[in-house]
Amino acid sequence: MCGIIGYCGPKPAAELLVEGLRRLEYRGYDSAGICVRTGGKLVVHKKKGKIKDLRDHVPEGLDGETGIGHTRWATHGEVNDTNAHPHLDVTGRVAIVHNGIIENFDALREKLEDDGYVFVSETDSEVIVHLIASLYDGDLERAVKQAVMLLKGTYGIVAMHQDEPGKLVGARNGSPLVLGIGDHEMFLASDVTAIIAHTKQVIYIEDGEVVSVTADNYQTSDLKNRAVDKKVEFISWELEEIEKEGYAHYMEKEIIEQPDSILRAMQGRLDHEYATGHLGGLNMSRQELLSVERVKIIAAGTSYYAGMVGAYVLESVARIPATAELASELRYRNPIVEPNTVYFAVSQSGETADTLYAMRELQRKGARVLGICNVVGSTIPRESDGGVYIHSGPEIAVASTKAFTSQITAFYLFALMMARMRHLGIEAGARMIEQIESLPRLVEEVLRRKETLIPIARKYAHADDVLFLGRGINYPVALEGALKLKEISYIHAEGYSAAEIKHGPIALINEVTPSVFLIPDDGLRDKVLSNLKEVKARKGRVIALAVDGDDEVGRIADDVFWVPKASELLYPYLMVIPLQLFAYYVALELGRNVDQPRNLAKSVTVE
């Protein structure tokens, strides 16, 4: 959600902080803000808005070598200037930036307010930065500590001191928080992708940690000031991969790049010698696997959708009992954590909050909780107990679409795995390895096709409502396509199984709400026709996501989107893309914010 990036070097501070900034904005915000010192004195410029207001606010030439900058989503109070981030303490003398929600945020105000400290904003995050200022005793390090032990909440924190120039102290309890080591110069940020361009070497601080930094230095220490030794790691993929390549938006190019993306999701995971899935990176042996009898997939919006793909793919592949749940529910409800039972954490960004809070709840209770997730280092891959990579690349569009057939591929190859070590034999095997490997051509051939929904996203754009339906392990994907539309659109959209329309949702269709169908060539096709013709019977507009060469549905629909013949379980991929098109162009048409929609953040590390 939020974004931190900080900086201490020999350059001009204001300026990195910026650009910093800039490639943070993918993970959603309201506002944004810089502090450099400068002339001695912490000089803040923030801004209610995008980036671009904040540039145009920031004195040409600020000088000053050291600085921290924030964009904010809010949750404590309004979106404006004052309540933007980073927060000055009343002397001016100490600033920080925040990430994260403090629980007790109002008695620790009180108590500061009967002390005598003045606050200016709506925020829980100034707490922190008078906290820090009152117990200061010329050592900001040890101000921070002792602060951030009388926090309950979620934080990422970077502080700095107007009378301890060059240094910036960062602390972080589930609120991500990286260091990157360049060349004399040290970088502190939420996310690697504000300070790619200027190194790979990064360290990720855990919770409860602490680290101080100058331009040639970093000390990590735990918050009983006993020193913690921390693993250099190196970011492998390039700047590149950020930028849009031409495109008109990230979103474009990540729907566009999926042939690539599902390719280096399998990619060195596929054993043709013994027709099954190669997954190392899970920890577990043979007999481990052997014993599973039940999958329990956890996450959150696009990612559970997937994990409800996958625990369909799991029941009719691998015969294996699977359920996918929402994290921010399983969490509450106090889990039985069964023997034998497998559970995966979804989440592209490694760090959202529902699903890693649900994955701490379970290995608690002696749960074996395995990840799968896009971005390298994060925390679901570092505090789990095995996983997958999904080797997406970075999604920077706040809507996700590449992360989302990536996910499935791992269930796909751990489905296969778990098939082959039990009843599927080596010709069936061999079949599904087929199948999986053809998904990038099969992809590339429905997008050679994405300018065909053009039109019918014009046509439907100003509707008011839009039904989607699917059936079995296509409905997660009419969820899916309504979540999209939902997403960037604004237009209000629900998902629901086709066999449930007539126990209420049919009585939404009209003349002017559009039904969604997805007709894939299974053994449902002809229960979904049955549906769409109910709507039609009702006058309903429908759009059809149907299989070349179906001609009775042609003739039926009003609208029909082709995708090529396909083994029953590739649907999903064939019937998604249309999907996230349809919502895109919908969007276009409407002249919204497609890669940053209202309201929404990349990564939620909030609960």
Given for the second form:
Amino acid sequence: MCGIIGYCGPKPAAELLVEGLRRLEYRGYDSAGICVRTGGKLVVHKKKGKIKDLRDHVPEGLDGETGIGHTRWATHGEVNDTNAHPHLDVTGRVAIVHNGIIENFDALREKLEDDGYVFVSETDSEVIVHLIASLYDGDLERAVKQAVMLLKGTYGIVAMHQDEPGKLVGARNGSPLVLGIGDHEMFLASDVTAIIAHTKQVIYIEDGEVVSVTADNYQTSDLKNRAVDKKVEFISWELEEIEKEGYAHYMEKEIIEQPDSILRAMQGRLDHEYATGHLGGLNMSRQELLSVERVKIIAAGTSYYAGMVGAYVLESVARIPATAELASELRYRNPIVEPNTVYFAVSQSGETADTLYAMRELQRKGARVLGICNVVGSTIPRESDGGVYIHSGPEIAVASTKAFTSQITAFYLFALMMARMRHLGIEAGARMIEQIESLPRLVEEVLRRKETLIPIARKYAHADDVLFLGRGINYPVALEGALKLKEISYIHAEGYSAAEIKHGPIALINEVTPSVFLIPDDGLRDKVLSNLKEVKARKGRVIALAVDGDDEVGRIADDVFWVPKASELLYPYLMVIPLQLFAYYVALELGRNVDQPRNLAKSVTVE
Ligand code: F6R
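What's the form predicted in complex with fructose -6-phosphate (F6R) like, now that we've got the form predicted on its own?
Time for the whole complex; same chain goes first.
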């Protein structure tokens, strides 16, 4: 969603800010802007559209050593130049950028308008700049603190004042803000990708904290003016990881990276001697792990489907009752927190508002919530009671791919560990380790066959609707396949349990609607094949993902993508990757913006 960058230092700020905004493009946005202090005045340039539109609009050689920039993903007010950030107060002396949503903006706006403040935009954010201006008495930091105390809602804010050159003030409540410490220069950003080209030393600002920054100094404090000591952390991501490295799209790169990203998720976490999983960050003693009687998983979107796979694996391998639920739904149904239950909050970004708020609600009720996250230092892992980093590396494409396979890897490791503490013998544990370790090789084999999907994707790219059908552990994979296709190709797609189609969706089958069937050689293979035949009997077109040597499927389906034979629990990996590629190739054929599909944001930080 919206992105923020701020800069204090000797370099020309405008260029650096625009470049930082380019690195935030992946989050999803519809307009962008910058403000720099030049010639003693604040100058704003903002534009609806892409960063290149902003770049064309900013005068070449624009001077200025301090500045703020923003990519906006509209929530209040339409997408236009005026509603884009930064916002200036009426005198043009204060500028702010804001991520989040101000819930009491109507009341604040009314009051400010009564006091003579003139609003030019329709945004909730504009109240912040007028509030700061109305409270300013020569100290920006104080005015920001007083202003944010009047706000209800979420914010990550960076403010600057014309009369305080070389200074930025940031504040956070619910929307991420990170301070980057450079060599005689400082950065404020919503996300480390904006600043990684300049520094790897960062401080994560927490809710209720304010940071005051100059090129050589920073101070962090709370809203009661008490100094807060912060730890400087080191970002391990490399700049190359956020570059495309010759691939046409980030999505393609991230799909292809999966043998490595899956390996990273398991590295150092398999204990061969005792044939078990080893997850150091759970912060749970052996006794506590042994007393777990139930696992509940909360997440959104792709992470939710990974959670469904995880629940299946936990039940079948560890024999622990496990369920996955949409975080957005759990939060508002007054969930019952029972003893001996452990919760997992699964999130690639670690910032998804629905998941974060559900996690906080559970924690308030006394639950232990562990995170399964990718972005190190993001809010969910920091606020969770422990957890697992999946170490996928930056996922830049809006559509999530490599995070899914690493999230499920984390569940496989946890299931192995829990099973070994219960009924699973050392030999069975060793066999499971062997299977998990075979994953990078099997995934590589699937990727080697990717070209065979291109003609299939082309053939079906103009369909209006596509069904994705799977069962058992591959049912959530079918849901994920449908999500991927609709997200990036805009084709209407639905995922169902193959068993469910006769309860309704089969009415959609006709000569033109394709169905994608997931047919691993597991205990449900024959059942799924019967469902496939039901579709064929109604003249439906069928694309099958089937296992090498399954000639019967080869004879019946219109098109087949073949996956290598593997043990039953591994098929979600071997099935989801062709579905990611299918969506990718269809979107390419249709000329879609693969990495930044319309209306979507990478990190959904609003409810
Ligand atoms: C799908 C997708 C979204 C995210 C969802 C949760 O491709 O990107 O559905 O999976 O918004 O995001 P995280 O995992 O960051 O919590």
